[in-house]
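One chain comes next, on its own, written as structure tokens: the form predicted on its own.
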Amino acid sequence: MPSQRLPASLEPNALSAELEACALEGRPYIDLTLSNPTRCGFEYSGLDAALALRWAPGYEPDPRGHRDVRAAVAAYHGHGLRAEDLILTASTSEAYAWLFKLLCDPGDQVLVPSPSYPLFHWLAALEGVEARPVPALRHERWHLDLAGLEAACGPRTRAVVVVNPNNPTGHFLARDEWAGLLALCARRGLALLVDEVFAAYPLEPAPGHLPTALEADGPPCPLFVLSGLSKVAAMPQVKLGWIAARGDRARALLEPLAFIADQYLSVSASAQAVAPELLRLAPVIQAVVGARLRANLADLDRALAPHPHLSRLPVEGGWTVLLRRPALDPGEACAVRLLREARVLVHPGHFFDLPGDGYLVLSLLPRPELFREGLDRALAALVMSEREAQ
């Protein structure tokens, strides 16, 4: 049976206790973990009509989602995707839950290359499924350990979950990794779930990267690609995600997946009503967000230049960056110290199963002035601690 241990980010810890103390005592801090774009001061033109959220007075639920909305999603993605290949959900988290219900029985297992977003383990546990982490390899960039994934397969393994680009490492799958992953899933009879919520935000992609798994029209295993408006349109408050089935093996599972969806009918009419307009405006929104990400990344590089013992890893895509530091103290102790002394909130690397204590995870979304100030405070505190340790 799967472990009932909570993911590290959900267990009581010193950092959450310090955050609670900040709230109780009214101590302000700069949040460099922000992943909610609605709190980051973005301004987009042309959204007034879209955000009016036209109310749909009638209720005509379709378990797959309204066909016009699915057609709009298919047109946004391209790659020969059709409305018939899609099922709408209220979020990508719900999409995972439905796919785990579809593919697994309680006690089954899915493999998740790590580092990864810790929510996967919790979503799987809620379905009685074990999300087994398989550490990735790092040499200049992150790489899937295909041999490790194969070794981790057991009689109750049902699927592999990957994020392209990864959260928090930001790496896209390389095409040779992709070919190996498809072959592994076909050989082992596994489904492949690919989360591409950050695919629209490439920053420093490596040559030969896979921009989207939707390129695979005839994969040798059931392939499901997930995304949603929370990142595509930077609108997490408009609760709409989707599951795209690629290839005949996945399409054959859409009917039972629609049966699961029919038991919930969770996608609101108002979210569906506004979705086509938001998808039409998505490139404009992504350009605004992308400019913010690149500007903050450039500020980070300028700030790090005088500090050779501090560095950041390449960011192929996504909204986060990994900061490397000398592991003078455990990651969580460092994060607590930065919150107390510098009034800056960052994530310790172990929240995302990053190895060792030398990683801090920062968001690239905050307003530039707050990002710069928070960065200056954090780097000053890190440099001071290094000097004190010498």
Ligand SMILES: Cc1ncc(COP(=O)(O)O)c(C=O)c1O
The other form holds:
Amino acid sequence: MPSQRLPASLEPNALSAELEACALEGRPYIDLTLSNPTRCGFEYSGLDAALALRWAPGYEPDPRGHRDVRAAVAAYHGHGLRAEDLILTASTSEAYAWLFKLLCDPGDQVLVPSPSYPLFHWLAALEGVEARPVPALRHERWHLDLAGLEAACGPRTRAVVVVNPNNPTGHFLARDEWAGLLALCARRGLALLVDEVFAAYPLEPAPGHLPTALEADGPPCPLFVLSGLSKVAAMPQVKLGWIAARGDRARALLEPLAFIADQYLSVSASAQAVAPELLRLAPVIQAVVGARLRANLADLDRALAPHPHLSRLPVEGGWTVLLRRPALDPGEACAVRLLREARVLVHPGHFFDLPGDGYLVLSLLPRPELFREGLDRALAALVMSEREAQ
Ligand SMILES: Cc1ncc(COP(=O)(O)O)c(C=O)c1O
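For comparison with the form predicted on its own, please write out the form predicted in complex with this ligand.
Full complex below, order starting with the chain above.
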């Protein structure tokens, strides 16, 4: 294991201690961080029958993944993607690991977005690679800091990672940011990795946004687009992700990437057997999940309306919303207080590298009745602490 600092969400902290105490003492709480769709009470009609026992009796390993499954992924995405542009993985995390092995030597760097998904640090560190965070800027909406990215590039920088739309900020890349990013990667000889696991969940208007990097035709740098069934079909348990190579520069790297995949052959035949059917049903699943996200967001707005000091940021896409509160105390102390006093779990913003103490991170996936009740309790506790501070 690399001897590096644990990401904030994994460090032993007051919130994890309070969660342990809840478990030990049997204290129930409403989990407003729940992002595991299999625990959010979704029902998709026809799915059980469609998937009933697709046992794959034979073993015909292909390091890139079964061609029919790759063809199904290509058909799902469109944009001229072909089966031969794809490599299947067991998850998006594995896709990152293989791409870091492909693109980097130990000691190299990749630039990663901040705020973002807290796994980048470890996914890179486990490959001996440094994930260097480049903070996004926020004026009205979040923006990629192209000058900051350029300044962070060093002689050992090999790739830029972006998440479209980002988690937890929910912002899509704007088309001008995208053009700047492609130009920067071309100029600096960097590969570009675009994680689009949440691209199927646009929520609020995002003027001039890039719906998917798969639109890029002939990008001037190696471009890899990552996604998988954990969000596309809201089924993380299937364990199937993929890497799409866009443009000749990325396609030229598919053979060494397949060599890496061949050492693992990690995608199970059973996962591949159900994948085409899940991809066919994905739009139905996304509609069900999308309706939940919208309903919870509308409830959040109703609950926030009477509280002028509390607000939320726009959610262009994804499963997460950022709540703004007056930073009266450290974010973690606030989360512990909400868990202890209101029996509601939320994430403090610093778990995702959000700046300052004024952000709380909530999942929009929980069942509506739990979301509403958790929210009412959390907002009442936040308002109470504001009154006490006055
Ligand atoms: C941005 C982002 N990428 C990837 C993943 C994980 O995907 P997978 O389950 O395919 O590893 C997540 C999970 O929340 C995520 O937020």
